[in-house]
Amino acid sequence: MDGAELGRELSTAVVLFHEAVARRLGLNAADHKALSIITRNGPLPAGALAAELRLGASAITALVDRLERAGYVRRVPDPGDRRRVLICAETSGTPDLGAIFADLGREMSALMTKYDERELTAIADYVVNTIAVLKAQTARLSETE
């Protein structure tokens, strides 16, 4: 298989994982990966989520409104500027995830155990340059809408 070929595989498994986990929280991908942000980054105005996900405003009120609903976040006034709200992740009620997210770090893990030190080096050092280059692909596409 070529390079391309793997990054396609590659691609289409992390989507598909993450389409499943969001199906368990009854949500999309995207919405999934929203919550995570708000979740890891949060309490955060939805201005700073819209440049995170580099979506426009109406769609991330409508992103917002349907983890509202879901009973994932809620606006709250923020403190430090009343005429604003922040999103926060709403943590009674949402389905623990630990144990799918246990699971795969164990295999990946297990993984790991078939590289040596300057394997493992080489295979770090590819994937933060992937992420800086989707980063940029990201950022270029969406300056395009």
Second form
Protein chains: 2
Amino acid sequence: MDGAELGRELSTAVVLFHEAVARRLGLNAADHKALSIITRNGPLPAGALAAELRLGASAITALVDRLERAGYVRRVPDPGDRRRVLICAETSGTPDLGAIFADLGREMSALMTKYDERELTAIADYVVNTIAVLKAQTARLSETE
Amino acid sequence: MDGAELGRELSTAVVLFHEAVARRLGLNAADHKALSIITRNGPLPAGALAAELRLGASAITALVDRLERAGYVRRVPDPGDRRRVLICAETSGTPDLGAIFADLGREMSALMTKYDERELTAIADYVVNTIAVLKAQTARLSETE
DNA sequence: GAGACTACTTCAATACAGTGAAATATTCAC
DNA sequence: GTGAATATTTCACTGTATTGAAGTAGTCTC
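Form predicted alone already given; the form predicted in complex with the DNA follows:
First the chain shown before, then all remaining chains and molecules of the complex.
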């Protein structure tokens, strides 16, 4: 199997894994993406989420309604600016999410014990550079739209 | 940056790249997924696509209509069974797609020249095993639904 | 070759996410 | 304080994808 083929396989596997996670959480792809932004970027105001997702303000209200109803996030009034609402990931309410990624993490850790120092360095370098290439390509594809 | 963080980053980069490709092709995520199945699995009957995507037959008709109208696929009557319609990827009609992946391939090839034989072996092994882990986790997530 | 079955399409109905305008509440500038 | 600006919500509407039932065409069994 050559490099390109391998890359496509990896890419497909990643995308399908994401879909499976979303299905498991009972979310569509867009809501899952929103949830991971919220989880990663900590509590953030609805407006910031709108900018990130390139959606209108009213779409965010509906989206957060769905996530809140499902128990994945919580609305908290911003103490600094009471017009704002901060969207917080509901960590206690999502045991699924933790378990899912813990399992994956465990398997990946086990995999990494196979390699020696030099191999690990090469792999990490490869991953870092692959991320950079993908980001650059994504930017290139997005710029002309 | 630790391994888990790196993995998440890679995963995000892959997903965002896919989204960018889809946007560039003027397709939504679902149609893009269908197109890549068609491209990869060669000409396949509508029913097979329905099974793959877990969609009803009529949804496939609409989906193929959209892809055909956009010039990405073609309906060809199956010579073996004339009830069937084979969905073929329209290679000539999609210069975009080729160009997009050629560019990515070129950058990835350039990256790979950095590594020596042993490092390349480790990287390939890592990718193969990561794919296996992701597939296993995807299956695990899907089985109980 | 008649009847049951299969593959796809058509059509009406439904579900859902997104938009844009108006409403509400709060902050900022003066 | 008053008026302009900002952040979110509500609401009516639009666009689009999916479903399920009915229809059409072809294949298989006997």
